[in-house]
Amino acid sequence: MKKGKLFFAVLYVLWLALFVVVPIALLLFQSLTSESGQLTLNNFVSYFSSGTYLRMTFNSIFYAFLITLITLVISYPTAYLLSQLKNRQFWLLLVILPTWINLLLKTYAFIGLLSRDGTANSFIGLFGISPQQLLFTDSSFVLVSSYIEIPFMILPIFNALNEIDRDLVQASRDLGANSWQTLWRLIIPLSMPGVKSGVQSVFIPSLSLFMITRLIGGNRVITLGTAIEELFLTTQNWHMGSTIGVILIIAMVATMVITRERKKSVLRRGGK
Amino acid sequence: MKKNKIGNLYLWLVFIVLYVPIFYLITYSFNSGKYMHGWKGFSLIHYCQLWADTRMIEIVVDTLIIAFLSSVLATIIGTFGALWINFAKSQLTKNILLNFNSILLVSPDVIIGASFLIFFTAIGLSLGFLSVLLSHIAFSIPIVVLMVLPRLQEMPVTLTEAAEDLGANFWQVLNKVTLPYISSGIMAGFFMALTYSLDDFAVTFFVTGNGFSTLSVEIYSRARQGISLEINALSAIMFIVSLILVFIYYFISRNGNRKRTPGLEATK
């Protein structure tokens, strides 16, 4: 028995060693020296002391606040619909499924769609309006972002208000509430838990997505995640590429607080 | 009812954002020019193309065979893992390997491909397959411990104990009570493992070094340089691929739901 439990925790252990515990550990050691090897603050004290990379983290926070944003105001409706339809779980299939497309080529399609001669502009075009500048510009880059994401916003949300009682609606009605309130006061507060998850899993991938800033926004918009990538693969300086990923783990630890679900005051909500 | 129909016509509106680029890209994969705009009539010549293109099925097989072996062995290891968590004796005990498992499900893709680079270079491995198989495995191993963890808790524990009060060792009951218990719990995980895998860009993009890329890697650097229509012939094809893993997907966890009822008829 004993020698059993054993055997299964021997893999998974070495995996939650080796892949989990070192490789972050490496990173903040590598974060805390110099070149040479020496331990030393220096890298965080250049990171705050330069207004380029404080500069670039707060416009990433703004980008990824922005994203989370759009998501948001777009999935909620959405997400409220179809929890109202009949055939919920299959038009919820139809929202999972564009997010086993590859994100590359999700991407890619924009390239396409938003480039000078390309769909976009033809379609302003019929009404008159000359060929805009579309691609590598800040908004195709808050634009695609925001799609790619919507779908990861949708299902949490629609959770939420799936698993909301619908008796406590009906209590609402009878006693009085419009529809108006009963959604103000009782389906919004009931799927909050649903729009923190729902924000948790947008905004914190919003702050590194390094492919889409290099293939839309075209290197204008410069991302935690960008940084990062530019730093270990392209200036080869590893120490400062883990500094701004120590930052990047502190932002994700931060928004992982801030939209923590707490049971308790759901369970007194929820009055289950 | 005037409130239903603006509801449905925003429902619809949504649904035709989602999915307008996909079928943008994968129409213009038919069209006989060279770029992604201007319809210039029916043609196959694009996938003709990918077809002759030896570097693109090279890569395409060798994506597959990373996405296969490393789901199969994250699922292994995965399962293990859960079945050992569920053994945990105390709450905290599992909440706390929970958090650890859950560690690289929240991390951003930058984060795990610049540590993973420098484990590998600290280790002295050379990038190429091995690194990025072992990152794969990696990164899909709590997706798995995730899916099969609920099965294993919502097991009766009278089964197991009634497998081994009849006299059954560990191994036995592992096989024939627990296993086929959890089985759909598993094949679940395997298939999000899968996707993991097939999806992921970022991860591979660090750890792949020069000689060796994947899928989204290569359409990646390619869609750097520009429009490339095979690039859609591709596209189209990977949507048809997605649409049949969506469909076994959903089958295995609709069987799953349905074994759930009965109890104890899974464990036949």
The other form holds:
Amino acid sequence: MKKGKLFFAVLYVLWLALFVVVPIALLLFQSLTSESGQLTLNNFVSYFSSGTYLRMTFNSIFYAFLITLITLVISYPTAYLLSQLKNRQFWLLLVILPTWINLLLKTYAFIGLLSRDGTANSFIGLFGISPQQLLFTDSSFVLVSSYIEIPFMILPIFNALNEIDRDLVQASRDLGANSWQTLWRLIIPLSMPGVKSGVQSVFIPSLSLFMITRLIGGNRVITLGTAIEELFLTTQNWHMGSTIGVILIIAMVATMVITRERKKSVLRRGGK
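Could you please show the structure of the form predicted on its own, as a counterpart to the form predicted in complex with its partner chain just displayed?
The next block holds one chain only.
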């Protein structure tokens, strides 16, 4: 048994080293070197002194926050409703099913829906409204991104809600709390771990979106993910692309730290 565990532990460490540690190390090395291979901080200086890159950073954070907020507002009531249903696992499966479809296929489906000759314009045309420019707008980008990310917000919230002891809810009702008080003072606080996990699952990927910005936003929405794609594939400036990649990693780690569970503080409150 020990040999078997050691074998799998070695495999895991090798996988972690090859596909996590080494790529991050290469990214960091590229960001700290010039084209001649000398160590330098000029890439970071150029990034923080460039209004264009700072604007991209603001756009990335703003859109990631907006997408996360929209998905949270939609997902929490949905997850709560699902947790109250009799066949909740079946309905949850229907919510998760879209994640099994390739992201590119879903994006192209929205192109067909939102184009000037698409389904959406055909529908509003029934009311005498002329075709609108729905595609290649900020709104369409946020709409499609939110739709794609919603299942990743619903699932952790649903799991957190599903784990709440029903006896606690019943005890709250027995003690005279109405439905709103039970929801606000009991259910929402107990489901916060799921909310935080959902925020991580949505906000972090949304920081580096690039394919949806191209196909749906039509390059009107420029984010750090778009900049990395451009620097690596078009301008071949791998050093600046790596610099932005490192900054994105730092932003993702910061998000995880901010939304992490603070068990110690809970224990202290319990002790008091």
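Bear in mind that the values here come from a model prediction, so they are computed numbers and not experimental data. Positions refer to the first chain, counted from 1. For the two forms, the rigid core is made up of the largest set of C-alpha atoms that agree within 1.5 Å on superposition.
Here Leu16 counts as shifted, since its C-alpha moves by at least 2 Å between the two forms after the core is aligned.
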